[in-house]
Every structure is written in C-alpha cells, then in structure tokens.
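Next comes just one chain, in structure tokens: the form predicted on its own.
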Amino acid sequence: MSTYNPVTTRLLSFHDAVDDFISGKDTPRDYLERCIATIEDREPDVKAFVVMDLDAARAAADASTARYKSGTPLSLIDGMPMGIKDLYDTADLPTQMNSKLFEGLQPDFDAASVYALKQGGAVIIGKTTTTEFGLGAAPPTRNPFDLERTPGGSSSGTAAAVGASMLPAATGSQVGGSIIRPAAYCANYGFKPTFGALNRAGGRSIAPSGSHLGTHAGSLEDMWQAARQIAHVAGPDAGHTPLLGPMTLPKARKPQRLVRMYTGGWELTDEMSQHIFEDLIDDLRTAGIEIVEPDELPVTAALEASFQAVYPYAASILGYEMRWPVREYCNKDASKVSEVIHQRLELGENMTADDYQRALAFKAKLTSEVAAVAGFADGFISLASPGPAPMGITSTGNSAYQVPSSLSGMPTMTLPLLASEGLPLGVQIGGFHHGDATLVAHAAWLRDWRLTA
C-alpha cells in the first residue's frame, strides 16, 4: 500500500509530453515505452488489461513519431497511449465484457469512439477491464494504491491503468457510477459528459437510456482533449447535442455559487471522510465561493429530495431495458450468466410498461428540477464515493453519490483533490446539460486553487 498525497502524487500527462514531441527532445514511441515499463512492472498485480497488442502500438507510435518530426501531428491528442473499455468494440482486438458467453468475440469494426481516437493519432494499447456487461461480477483488477482494495467499477481496469501511471488516459462508461467512482478511487480525472454528447455506436451497452460514454485521464487536458477528438470526429449520439468546447482545455473560470448535493450517499459516509469534505468546503467558502445548502431554496431542497429518492428509479429503469438482450444470454446459457444480472434481470421481468413510465416519469421531473437551478448556481458539488475505495475486489463500492447525474443526463466530473486513509478521495463537480465546457472550467480552476492553497 502506498500513501496518496493528492497535493504531491502525480499520475501520467501526455500534454505535458507534447512540446519535447515537437521538438525533438522525445518521441511517441519513447514515451510509449516508458508506459509498456510501467506496465510490465504493475499489470501482474493490478490487473488492469484484459487483452494488450504492444505490436500494433510501437507501430502507431512509430507513424506517430514519424509525423511530428514532419511537423504534421494529427491532433492534440497524437501519439497518446489509450485504453479502451471492454465494452467499445475494437476490429483489432476482442470484445468480451467479462463474460463468458463472449470469450474470443473479435468484432469486425472499431466503435465511433475508437474510430475517432485511432483518427487522431491515439495508440491503443489495449482492451481495459470491466465488471461484466458493465452491471454485473467483479474483474480481478485491484487498486493500484492498496491492492488488497476495489479499484471500483465498472471502468475498473481504465481507472486502475490511469491511476497505476501505466496509462495517460482511457475511455469510460457510466450507467450508475462507473466512471466517476472508479476514477475518484483511483485518483483520475474522470469526465462523464451530458448524456448523449459522445457517439457511443459501437458500444455492447444493455443500459441504453443511461449509459454515457467518457474519458479517464491522468491530467485535466488530457481528459478532456481524447474527448473533445472523440466528438470532434465522431459527434454525438443520434438526435442529441455534440460535446461542445475548445479543442484545448478550457481557460480556468471561478465558480461563484455551488449548491451542496448531499445524495443518498452523505449517510453512508464514513465519518472521517465528511470532516475531511467539511474542511474543503470551508476552504471554498474561504475563497470566496458561495456553498448553497439545499435547505436554503425551494428549488434546491425539492432537486434534493429527487436526489434522494433516485436509486429504485434507476433502477427499475435498468432493470426494464436490460430484459433484451440479457434474456437471450440467459436463454442461450443461463450458467455463464453471473447471479447478479439475474437479479438485476427478475427486477425487469416482474415491471409492467406502466412501471417503467413511472420511472421514466420521475427522471423526466428529476431532469427539469436540474435544469430549474441552473439560473441560479454555476453548478454542484459533493464528494464522490462514500470514503476511500472499500477492502476486497468482490465488490465495485458504493454509487450513492453519482445516480443522480447519471439518471438526469447532467455533466458531471471527478477531481483528485482530498485523501483519506492514505488513499485517494475524489470531489464530484456537478454542471448543466450542454454546459460542458463550463464545467471542465471549472474543474481547472478548483486543481489549480487546490494545488497552491
């Protein structure tokens, strides 16, 4: 176990790379194998990959390598090694969403997101863990600051890859908490975008009104520059509003009113870590920064009371759409199912169509009431797990306090900004939908007050 000190503790920045990359200090393919050594020195213990092709990436980074001393980089994001979540089909690598009804499935194309990625440069190191179907039984990823703890799910190996420095960045997916958690667990920048602004074609999602795709990352500008290429090439999801911003990391901005979420994760929160959270908040009241209590408002204490009630909304919602394809799996061979998605499968199976437009009924209500707050506050604020990442691997941890986001569709990040036990404690930031861009503002201004303060 090692001891996290979120002021000191520096994972991996590819931007931070890119101007050596120009001119001529270091290479692509140079920083490539500093993150293979990386790899071969933590992957047999954090177990973060279920399938890597360091062929194929020394060959990209090789091009990569090739175009910079030409003065023709493709992107921003050119010659970054990248991960990819076990959900995202890729036509060079299998997709197998920790299932054994899909060991060895090699689809024949690359998911939009990986299209994009690929189109600007990235190297693809890999396929990244993920617990099954994303919903169900735990990887043997661990985390790579105690590894006798969760490195959380279901972005399990993306987060653990990041947080292990073995990778700069790594896509994500998020239906209940699956990027923000693992992220603030493993002390990523982790970025769930409003839902729908990312093209998630090509992604083997059974949550398919909840599911968002994001980014992982090392640094702020990393994880939002492999994102921004993703919408910049790949756009959105049908029908819905791209992923909006700068191409570059947008200028920090000082948010002037958070309001507090509390969630249904505040009571499950294990007491040193609420002091630890009170102390920053009393630090940003310190800089000037107005912390809205959801008591103080009608419109903030009825957004709360949705916050608290969410979870068997989301859940029924889950539960409904998953009936197909889950039910063939299980139709096909029910034993290589895990007892979780059946569980999650018998919620489904016992709702009727007017069950689940009550639920979608409440999250239509829960969207508005995000959206009612957004004249009055710059966005919200609370941690993001319920403490440090829990002992075992069984379990991905607790997602309390990301529901909510994910049920209203609203952009939410994770910042590594607090430590508690020696292990990382991520704060979750809170924007509007399409307000993006605002919101990694400020999430640049928070690290950059953090890391002087």
The other form holds:
2 protein chains.
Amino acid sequence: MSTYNPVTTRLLSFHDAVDDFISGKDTPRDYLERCIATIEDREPDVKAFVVMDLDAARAAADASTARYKSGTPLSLIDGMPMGIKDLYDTADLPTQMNSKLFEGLQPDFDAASVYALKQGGAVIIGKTTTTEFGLGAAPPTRNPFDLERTPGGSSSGTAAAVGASMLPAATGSQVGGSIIRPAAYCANYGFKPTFGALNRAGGRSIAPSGSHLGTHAGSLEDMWQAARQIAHVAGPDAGHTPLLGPMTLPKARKPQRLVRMYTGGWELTDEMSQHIFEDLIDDLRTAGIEIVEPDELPVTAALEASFQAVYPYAASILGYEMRWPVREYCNKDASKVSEVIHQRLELGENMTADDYQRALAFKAKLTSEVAAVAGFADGFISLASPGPAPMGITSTGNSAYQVPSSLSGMPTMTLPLLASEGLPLGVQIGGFHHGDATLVAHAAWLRDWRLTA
Amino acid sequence: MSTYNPVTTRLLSFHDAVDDFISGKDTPRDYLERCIATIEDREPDVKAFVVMDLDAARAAADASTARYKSGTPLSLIDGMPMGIKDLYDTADLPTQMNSKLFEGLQPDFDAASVYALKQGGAVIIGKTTTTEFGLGAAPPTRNPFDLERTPGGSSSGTAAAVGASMLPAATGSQVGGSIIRPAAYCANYGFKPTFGALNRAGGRSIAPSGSHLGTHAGSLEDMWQAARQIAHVAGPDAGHTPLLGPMTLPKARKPQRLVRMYTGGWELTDEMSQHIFEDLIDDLRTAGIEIVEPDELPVTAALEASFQAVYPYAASILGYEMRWPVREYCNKDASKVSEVIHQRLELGENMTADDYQRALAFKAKLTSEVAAVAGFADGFISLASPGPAPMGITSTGNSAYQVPSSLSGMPTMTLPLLASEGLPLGVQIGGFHHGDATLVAHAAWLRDWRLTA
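The form predicted together with a further copy of the same chain is what I need now, so please give it after the form predicted on its own.
Below: every chain and molecule of the assembly, starting with the one above.
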C-alpha cells in the first residue's frame, strides 16, 4: 500500500545542486554517483531503462565537473543526468522502440534534441522504455509508487525513472497522452509544448502530424530548463515556432480565469478522484481564481463539444499516417508487430484520402476553437488521468484527458498536486499555442500555492 | 553542336506501350530490355545512375509481364521502368546522397513513395544521381543533349536518364529549383506538386519545410500517372492534402489568363532566350490566351515584388533547418562535407530564432499572395531557366526562376516547348495550392497546341 503525499514527497531535482557545483561543495560526478546508487536500488524492480552506458555517463560527468571547476559550464543543465525515450536516435546507444523488428538497431547520429542536450553538457545515462513505436505493446516497466501498477505510457521508462528519483529529468513524447499521463501516474512534472516547438528530427514517430517532443522532471525548473535547452540549440520542427521564453523557469504568475476541460475523461474518472478534483477547484475559487464551466460561454461550449467529439478523428489521423512505415514493418515480419499496432493500421487501411482530409478539417476547427478562447480566459484545467495508475502493466491506462488537447497542438502540462488511493494524481493545465512560457508561469504559481506550506 | 527541336524530339514514353502489353504484342520485359540497350549505349557518357540492379529489374518486369498476361496489372504504371533519386531510401539499394559520409549506406526500408511505386508494379532500375544532400557538390552526370554541359541539379541523374530516353520516368525532389531546372535542361516534363502532396517519408532531406517530392518523365502522361500512383498508395506528407485528381492525365484545358512571373530569373536570362520566350508569349496571345503583366493588377504587382525579394529568406530558412543534421555530419568528418554545404550551414549558424520566424513570416505572406491571385487568373507562366543548360558540370545552373514558387509551395511544372542554341529550353507554368490537376490540364493544352502539328 502506497502512501504518496504530494506535499511531503519531493523527487530528485538538479537545478538546486548547481550552486554547490559552482562553489565546489558538490560535483556533477558525485551527483551522478548518487543517481547510480538509486538506479542500483530501484531499477531491478522498476525496469525503466532499455539500455544504459554508465561508463560514458561517468566520463561526461567528469568533463562537466572540470567545466564547473574552471568556471565554464555550458548551460543551465550542464551535468544533468538524463534519459532519452527510446523512440529518439542516439549515436552511441541503440534505438529499439520496444519492437522485436528493431532489436539492436544502432543509429549513426544523435537526434536533434539529443545533440542539443549534449551540447548543453547533459549526462546521458541511457534509453528509457516506451510502448512499441510509442503506440503498441507495453514495456516491462513498473510504477515506482506501486510495482503492481503501470507507470503509464508510452513514455513509460522516462516517467518511472523520474518518479523513482533515478534521474532528475528525461525526454518524452506524446501523440495521444504519452507524456502527461505517465508523468501524472509517476508524480513527475510533465510538459508537452505547443506542437512543433521542439525539433523532432531524428525521432522515429509513426504519427508525424501528431507527435510532440517534451520533457519530464522531478521539478518544474528542470522540466522547463531541459526543454528550453533543446529549443535553444536545435530549434523547432522545420517550419514551426520554437519554444520561446527565458532560459530559466518563468516567474510564477497567478492565472485569473481557467476553463474546466471535461473531455471524454471526466465520465471515466472514479468517484474518489472526481471528488478530490472538485475540492481542488473549490480551493482555487477560494484563492481568487475564477473557474469557468464550459457551458458558461459560447466559445468554451463549442470547444468542449469538440473535445468530446475528438476521439474517432484522432484515431483516423493516426491510422492513416502510420500506414507507412507500418505496412513495411509487416511486410518484413508481421509476427514481430503487436496486435494493437495491426488493429490501428487496419483502421488506416480502410480510410480514403477524403476520410483523412475530413479528420484534418476537424483538427483545424479544433485548433481555431482553442485560439478563440484566448480572449476569455488564461488557460485550462482538468485532471491528468481518470484516476491514479491502474493495476497491471499490460495496459498503460487511458488517454481520454489528453487526446483532445494533443490533437489541437496546444501546450499542456501536468503537476503532481494531488493524491488518490495513496497514489499520485496529476493536474493537467493547458495554454494557448506558443504561450508555453505563460503556461509554465501558471504552473509555478499553482505549485507554490499548493505545495509550499 | 546539339540541334534539339522540341517539335520533332520525342523522349521515351510508357503509357502508350500499355495497349500492346494487354494485347500481347509487347511485354514489360521487352520494354525493359529496350531501356537497358539505351542505358548500355548512353550511360557510360551520361552517368545518370549511382547504382543499378538489372537482375532485380528483370525479375520485376517478368512479374509484370505475367500480370498483363493474366489480365491483372496492378496499376497504370505496372511495368514502368523507373529511377529513384538517391535522396530517398530503397530497401535493396543503397542511399548515398552524393556524400562521402554515406558511401554504402543501406537502408532497411523503402521510402513511402518507393513502396507506392512498387505496389503499382513499377520496375525500379536503380538510384539516380543527385547533388550532395540535394544542395551541395555536383555529381559527375552530363547533359544527354550536350555532354559538355550540366544536366542541372539536384535531380541530375533523373533528368539526364529521362532526357537520354534510358527511362520513361523517375522521381525528383525540389527545395529551390531541383526538379524544374534539370527537367528543363534535359527536355523532360517535370512536376513539382503542391507542398506536401506526395508523402516524403523515407526521404533524407536536410530542408524539411521546403522539400517537395515530384516526378520527371518523357511524356506528360507518365509524369502525372507516376505522381498520382504515389499519392494513391502513400498519400500526402502527414498533415497535408494529397495530390488529388484522376488517375489518368487530366483532360486538356485551355487557360484563359496567365500571369507572367519575372522573378529574379528574367534579368539573368540571355537575350536570345528572352526573345524566344517573348515570341511564345505573342503566340499565346494570338491563340486567345490573355497574358497579364504583373504591374497590371495590385495583387500580381504585390506577388511579383515578393517573388523578387524571396532569395535571402529562402536561403535563411534552408540554412537554419539544415543545422541539424549537418552539424552532426561535420562532427563526424567535416572533411567529407563540401565547401558549399559548409557555407550554407554557416548562414544558418549565424541566425537567431527570431531571424527564422521572420523568414517564415515572409513565406506565409508569399503563400497568401499567391492565393490572392486565384480570383484573377488561371495560373502563371515563365521560362524554366535563364537559358539552356550552361557549359561545365561543376555548377548545375541557376534556380532563380524556381525559388519563389518553391517557397510559396504552389504547384509548378516545366514543359519542353522551346529550344535555344539548339538545346532544350523549358517553359515553367504555375498553379494554385491543391490545383495540381488543373495545372496539368493546362499543360496538356499547351503541349497539344505547341507540339502537335
């Protein structure tokens, strides 16, 4: 029986260790060794990593230590131990995507984001587990707060490693709910920036128009600063706007008005978790924040209706786009592709070009409906999942709270503000396209308000 | 001294051979053997191919022959011998991009377009040469109409193979002028569809927001039908509208009003070629087509001004986007990256995120200015190059006539309607976004009007 308490639980953070690196009281190498000690303790149960290279990590940490000693750290994340979700290429570690078809695949180059993190001095410990291609069979990873439960997915290993304080931060990616949901199940701060804000080149998504690259961390500072470092060096996806804002965590800002997002998630939410969230809403109102119910305004009512209607369109877009390369994966060896992926592909194979255009038209409407709310509110709020992490590890839980915002491309986050059944329960907040720094400033206010006595 | 005559010269076509495949008078295998005989004759001089697999091609042609015999051809291009530009992955041939860094690289899967062509029964003969990464050092390929001259680039081998009638069709790609210019120099029909209309997955562009996949052919029918087959099976780029229209060549349609595009190309054009184009314009007017000078209308004047201003923005976008992966190529072995690529990268390295946003904002304005003309005219017309193919093979010629339309994403084509100095001189026509089938219908009318006695 887990007894997680959001106020007293603190996961590992990195940003607050840097002063000691500068003064010489601590070093990145010592910080890394503490991470490795935790990994040795927890990893045999949690199974967050596909592969690690501790020799390389120690060498990178020593180089970082030398830079601090000479007063020349490369960035705010110099020396930060990190994991890379195993859908993104690394030149010195394989990319296997939890697929038997890709066992042992060794890419020639780092993904743009990995390159950017290394340029900033990050210490890459290894590749973190994912569901197959980010959308199929679950990995063997377990929730660090209750080993009988899923850590969520597809960014399973990233969420679990951060949740177990094996790492201060790691990368994730989300088409449906693959950052926010596992982050919430594992008490991470999880960040899905505006679509396109972080360069995905060198990632192997099978859902190109929907996949977002993002970050998970034990602290809001590290979550933001790792993402900002990626944007700083690697920029956005081609043709998109990069993640903008200060290199350090944006200053806390109190939101004035937040719109509740029910989506298809609320009706799936267990009664206890609903009650816990309603209490939070009451507390927010008491704190002077106006909470808008969707039916109060025409623009929010229209948006909520689309949020409820989003699921078949999202599944269609995904199924259509994955036809290539999954058709070829199946041609190579269909027996090495999971049943879930086969089913998703079948949906795509039954679609016409017109069906795809229809789904994209819905997505364009949804995106404009989000933008239309910007004049009426500061952002959005909901739970991050229909309850705490469910039992078992073959399913990674339900993404109903994320699919709507993911399809719109708006930025979202989860904060570990709540608990239910003694397990982490995340709060999802959303912002407007390219308003990522404002979203994170709201997150800082909510964190300080709720978690700092 | 070449004495190319656009009216009497006919390159190899495939669509008109199909009736004989069906009747049994001819077979795809015999068609292929005729291509191979031409290849044996011309390839030692022209050097259009990086690599060929004639055994595999013969096996594919035999399979196609059997399908026609049993009355079950897979598509309109079943049995069509084709080349694949060496920037796109092929599972059974290497992808080397004219880069020493990628010598012998063997991909695991076919690109989406290659998959689509194979699904339609196309007979892949080999990979056609490209400039380095589509943007750098030129390959050893020569113009089939004058071996002392460039075939153009970056789709050098595709254009030359089609121009030499070694193949009826092949794939090309264009960021600046890499389809239209070489196609024009080699008397091909060349087609750059609307941005995103053909799925580029499995291509290795270093300019993701600007690269277009397209087709080159000896006939308008084969150019269209090969492109349409790609869209039919592989769809568009994720998030975009696929190439729409009939599977066979759209019916010829006479354009009523065409806007002249001067761009930065006209002032670079030699006097003789200017004169030849002005004669064509006069002939079009005599044929009852209204030719609009840009300064006649506010919308066309605004667009032409942007066409003239486009070049630094296009270079900026390219330089910024290529930072990854070219930084990593240079890290691996900078000596294997050409000086041209180093220079383009340097431009990108000197840019800020704001510079990139500024260039994208220009591109968005340009795109809307193209759309604004749609109510006033049926399309656009210009030369496809500032003259016939220049002497020498270290430079692949000037792309000034293409960069403006490429940056806008509008569909363009070149038709081999003219000659200058006894060499092919192409005519470029342009259409409106997603109006690809209409553009090609105009092309069919122009071809029938000009080349059919």
